[in-house]
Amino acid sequence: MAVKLIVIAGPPSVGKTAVVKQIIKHIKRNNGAPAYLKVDVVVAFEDIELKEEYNIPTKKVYSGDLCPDHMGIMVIRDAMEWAEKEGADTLIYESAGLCLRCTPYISDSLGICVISAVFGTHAPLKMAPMIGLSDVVVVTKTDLISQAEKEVFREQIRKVSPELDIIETNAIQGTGMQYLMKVIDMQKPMDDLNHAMLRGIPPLGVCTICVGKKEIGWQNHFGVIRRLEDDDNIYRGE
């Protein structure tokens, strides 16, 4: 296996694809060959777009029913030998961005946290494993924002990983992303896709609503359950 994986992960409308643009357009110009996969739930442009624009291979997946970080879970290692075939030194996995608890890095990969400096001096913490779990965290949208206030956000990220490399951009000019191209070009491709691995840990359980059951109420449920009055705020597990 002689390809590099770059996965992208953030919430929705942060820029994440505006992120993979910049990197296809720096990997190109270094005589690169990358390929995209877009994992998401029943729609999305972004394979067609960057296929018309950087003429590269390009391949999108519905989750549908399923976590689409589930799906790409699955779906990452047929990628990657797709990818190969199709003569790319790089693959872009860009998720669906929808859940925060699922991250979606992978052992020999990097792990790019995209997120939006619009969104509130909160939201690092509020998706701290997405965030901790990746190398580097791309805030755009910095020239919306105050000094100050980029201030605060970067130490918001500081409180969830105190070493994480944070890179502050308008991603659409591509302005403050050389250090990002520099680790993009460091990254090493993935010698064996059999020891491969999450990096973190995946939900606890499988539980009855996800496997269907409709009724309102912890009463109608079993396994993995929680009550208003638990005491701890964070479910851990029965």
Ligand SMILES: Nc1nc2c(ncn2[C@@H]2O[C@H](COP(=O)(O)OP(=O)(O)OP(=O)(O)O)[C@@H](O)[C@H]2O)c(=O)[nH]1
Second form
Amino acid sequence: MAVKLIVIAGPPSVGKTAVVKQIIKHIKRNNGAPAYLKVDVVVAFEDIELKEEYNIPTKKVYSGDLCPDHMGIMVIRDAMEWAEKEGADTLIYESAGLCLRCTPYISDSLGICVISAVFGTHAPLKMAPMIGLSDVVVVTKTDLISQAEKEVFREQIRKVSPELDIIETNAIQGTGMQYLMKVIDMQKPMDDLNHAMLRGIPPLGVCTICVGKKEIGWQNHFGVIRRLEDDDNIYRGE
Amino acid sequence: MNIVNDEQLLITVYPGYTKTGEPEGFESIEIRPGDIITIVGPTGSGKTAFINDIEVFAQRDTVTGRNVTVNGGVPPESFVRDPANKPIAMITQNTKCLADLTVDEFLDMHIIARNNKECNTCEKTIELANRFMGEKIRGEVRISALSGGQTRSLMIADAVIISQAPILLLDEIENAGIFKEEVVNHLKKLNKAVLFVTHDPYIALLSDRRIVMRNGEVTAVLEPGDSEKEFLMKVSQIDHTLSEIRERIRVGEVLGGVAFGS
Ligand SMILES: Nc1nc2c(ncn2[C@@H]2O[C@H](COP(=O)(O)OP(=O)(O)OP(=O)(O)O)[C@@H](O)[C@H]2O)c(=O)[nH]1
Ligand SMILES: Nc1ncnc2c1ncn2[C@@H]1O[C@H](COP(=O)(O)OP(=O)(O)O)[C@@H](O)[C@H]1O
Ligand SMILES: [Mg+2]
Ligand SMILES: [Mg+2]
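Show the same protein again, this time as the form predicted in complex with the named molecule rather than the form predicted on its own.
After this comes the whole thing, all chains and molecules, with the earlier chain placed first.
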């Protein structure tokens, strides 16, 4: 395997695709060959748009009833092989960006967390896992706030993770992106798919509601359950 | 600020392209501490884009394609990326702050971001802001509840006292109802480079250099010197008269008696 994986996470409409476009332009300028995968819940247009605009291999997967980040983990191995077959040297995987808990980042890849400067001061703390497990945070829409506010927002991100690489940008124009491109250029291809692992800790998927049982009340369920008077969750084997 | 001495700081702006893609005409524009510069031109002519290029240290990566150097070289990465080292403070046209914090909390966080180690910085900032503005700001008020003028005053005071940047960029500060003369006079005393984007003739005449913009392009850099001295005096009088009338109207007076020229 000689393909780099770039995982882009971030809540809906923060500017993930705008960042992706800057990355694609950069890779193509350096005669590289990017491919693109979008995983979303019910609807996405990026695959068509990016194929038309940049003439690169693109794909999309809808997760429907599944968690989109889990769907990403399911299909990413095949997607890496697909990208290699298409002759790509980099696969850019844009997540749906909903999960703030286990997050879609994978080892041996570059995890980019995109957040928007207009989110307000508490957002970075609320998205701590998505930020903390990433390699680089890209703050978009800095054109819409004052410099002092931008600097305060940056400080708030550093509270989550003091050593993180933070890149501030107007993603539409690509301002400040040269710093992101340096990190991307340094990223190594993922040489062995068998070694790649989900970075975050998966959620406790041990509840019978999650596997489809519809009855109500703890009496009807196994796994992690809770009675009204309990102080904490308990585990019941069967 | 530790990489380059503030006093010796030299920012040079090199030309990019007009909105219609032709190369810009000027050779280069140099900015040093102590320079008072205004940027004039019609709405949409690229005034904000020009100071924005300076704020982000454009490396041909903005819409204008301009290039900005620091002391003749590529700006050090920490200038661009670490607020504690950034020699520039910009007051944008946005007069809204979205942060969900009180004024005190906001300033305290900015003090940490800028690594400012002086005492009572927060109080001093609010005190200075209140000199630029009629309605007083209080530290316990949410920053999102401030008026446009209060936010603007606070940001200017923040730039002076917290950021302590040797270069200040101010975008149309006259529009938010602040005491612009107070602001300009205060800033002129500080030996900083100050760039005002402005439509205000009085502010324009108070500067040493005027950058004229059209269609996204710098079309002229003027240094009128003493030749405009008479105009400055005249405009200053008119401006004072207008301010007086404005204040009287604001407090609900009906104007009577002899008008101008009395
Ligand atoms: N002003 C400004 N607008 C931006 C910036 N980045 C993105 N936008 C705008 O924000 C909107 C959403 O951007 P997208 O790139 O589609 O966001 P996304 O994260 O890919 O969205 P989903 O994939 O649908 O979750 C678009 O209208 C962009 O033009 C920025 O830096 N500044
Ligand atoms: N040299 C240029 N090339 C391309 N677009 C430009 C250029 N200068 C300005 N613009 C764009 O033109 C628009 C108006 O510019 P702006 O700087 O906001 O004008 P002003 O502040 O003078 O009203 C903005 O969208 C800006 O990005
Ligand atoms: Mg998108
Ligand atoms: Mg403007």
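Residue numbers count along the first chain shown, from 1. Being a predicted model, the structure only gives us computed values, none of them experimental. Take the two forms, superpose them, and find the largest set of C-alpha atoms that agree within 1.5 Å; that set is the rigid core.
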For residue 213, is the CA shift between these two forms at least 2 Å following rigid-core superposition?
-> yes
